[in-house]
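Presented as structure tokens, the chain that follows is alone, the form predicted alone.
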Amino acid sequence: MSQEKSIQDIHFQRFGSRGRAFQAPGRVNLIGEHTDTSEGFVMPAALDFHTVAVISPANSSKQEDAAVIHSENFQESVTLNLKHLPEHSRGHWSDYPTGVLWSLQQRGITCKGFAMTLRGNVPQGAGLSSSASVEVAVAIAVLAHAGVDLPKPEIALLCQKAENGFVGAQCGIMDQFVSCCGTRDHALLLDCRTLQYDLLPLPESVRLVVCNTMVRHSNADGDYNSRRADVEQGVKILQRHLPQARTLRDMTEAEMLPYAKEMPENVLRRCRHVLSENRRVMEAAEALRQHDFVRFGTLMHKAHISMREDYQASCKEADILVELAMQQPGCYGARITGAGFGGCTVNLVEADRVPVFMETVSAAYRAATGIQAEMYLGRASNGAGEVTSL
């Protein structure tokens, strides 16, 4: 709890009062990539990297309409007028907490002025959802300050609305949902349409190792948007024959096959990835229920191949990391995780093999690319909540 204690001290020194502390984790997606925007299935796990938000009431009546938010990570503070929030994002770290306040107000939830200090250790730009971690931490802190109790799935939806409607990033629900609802030593199988979920065991005998390629290709955002457009085009073609289908979630690979010739090659590949990935997620869930990590790892690797060949959202650095990982004793499976085009790979590794795995893969990747990868040893953690032992 040293980080939480230090942030309490920082908050007191800056604002002159102690506050309540709340945490929300980042996440890694084990399998189920680019399926959430088609209302499909995903399997993330909350990681033991967090954003902590400390909140206390405004010190005076003159500040009752003001929110003063300080970021320790950026060493910067912003002051917001709660009666007149900004109407647009500005490409700044404060867009995320501002967007949460905007989303809460859209829901009819308001609060009096407050001071807040934010600090996080979720690696930024690594595809581990540092933004969702900030959003959820801010949301649960502000809701507590306002005296409003909401179910965690509803909090996740409000945070997704903040990112979609205010920040302007068209993410699915996965990141915010697992940050809210994650459970220690479990992955979370989420139906992105109904928001029903199941918890799947990740025992201490296996660990999650996240390897950061340290690259993000400059055209990643454009590539991401073009992939989504390809999927939408494919759905429109298929709806001519399957009018009951709202998204790819509503069909199977076998149902798509008779109409494949009507699709441009790139559109067919994208749709094939989403459909096959939904199937792999459900097969992977059954493998975890049976503690069949060999089967689970095989599905992870197949998911990577599909990301590389059909969705074409991998990159040479991630491919090298996955190939190196799959050569190591004790590695059940490896694949690129997150949006792709750089970022991280996720690896399921026998716990007692982790130190050698990390050392060997790091050295081999450096020899192959000249890049020093960052390695994060993660464990599935609990979702958001108040930190009381301060």
Ligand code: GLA
Given for the second form:
Amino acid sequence: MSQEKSIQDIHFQRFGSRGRAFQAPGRVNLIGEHTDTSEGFVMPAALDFHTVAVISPANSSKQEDAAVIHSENFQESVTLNLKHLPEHSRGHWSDYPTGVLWSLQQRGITCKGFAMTLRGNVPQGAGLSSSASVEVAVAIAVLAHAGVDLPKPEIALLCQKAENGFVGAQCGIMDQFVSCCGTRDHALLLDCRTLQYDLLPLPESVRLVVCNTMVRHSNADGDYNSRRADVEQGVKILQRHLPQARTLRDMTEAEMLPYAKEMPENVLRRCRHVLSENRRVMEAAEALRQHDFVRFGTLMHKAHISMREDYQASCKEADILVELAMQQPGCYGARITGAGFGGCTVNLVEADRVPVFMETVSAAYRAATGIQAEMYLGRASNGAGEVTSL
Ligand code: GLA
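Having seen the form predicted alone, could you now give me the structure of the form predicted in complex with alpha-D-galactopyranose (GLA)?
Full complex below, order starting with the chain above.
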């Protein structure tokens, strides 16, 4: 077997110096989809897939204002002028690191020139937050280079701002937050309004199996933003009657019901999803605390149906994968995870049944769609930090 070259060696060969290395994980969301943008509740876990960023100071004073960023994944480098960052994204991998530098500058954090090498193994376009993992890895590397120490939740907010304000995707805080604050073998129950969170242990008797439909999605796609716009339209209608409510976080399904007739069908569906999903997250947290996986799994499946019917952010392939999974012995629950419109499903499976589950679902999915799904055994991992053992 050929040994992969270490990222430190790659950085050294390209830039002539060794650097400090930082990693940030992708994530899988157990339950709580499209609720973060309404200041609601989510329950993701950081995954054992990471982006690693190695950073070293620029070699000469001539390069004091230059950031040279090399992506091993794309086999390409970009050079940025730190005094004049590009003003717009351009649909390129470098939008994410550039957005982070822009976001840091907006907060008054500047730094001297540097060289950076990026390499990641988070599957791209699969709904596992490869972009958040790039943002967070770049942010903690640049902050360390600048000698600035910030609390993790603040780093998450800076990265979200990079994506909202520079890249142009109106994402919520979930992905960046769990990439920063995730904890091994725990799910993270996050209140997206207060940013307070609870870590809920994931026992060894169950496993998270992530199945990739192999249908690609992109967060920057109009669909994500258009669903958000539907929700905002719904909130405006509801606020006429419930003026004290700031977001859907402040309402219940029962409170919405009397005004449902005033809402266009699609707007009603989006709001119903968010309201019912917030309730499901709280119930799921309770179920997990009590080790009631049957209840947890039922809530996952209900969440999938709500994504399919009300938020309308599933896709045919994910629906097939979920229904196949639900038929397997030992599978408590299955649902599409992440923004949707493709990407992955997450499955809660009895540990002993995992090999048979993977094999059977994979074969049945291939038979139904002609697609060979990728399957990952997800282990909840720690959030971002410096790595010294590369
Ligand atoms: C994407 C966004 C998140 C969240 C999910 C849907 O992953 O980045 O903020 O909105 O979609 O739950």
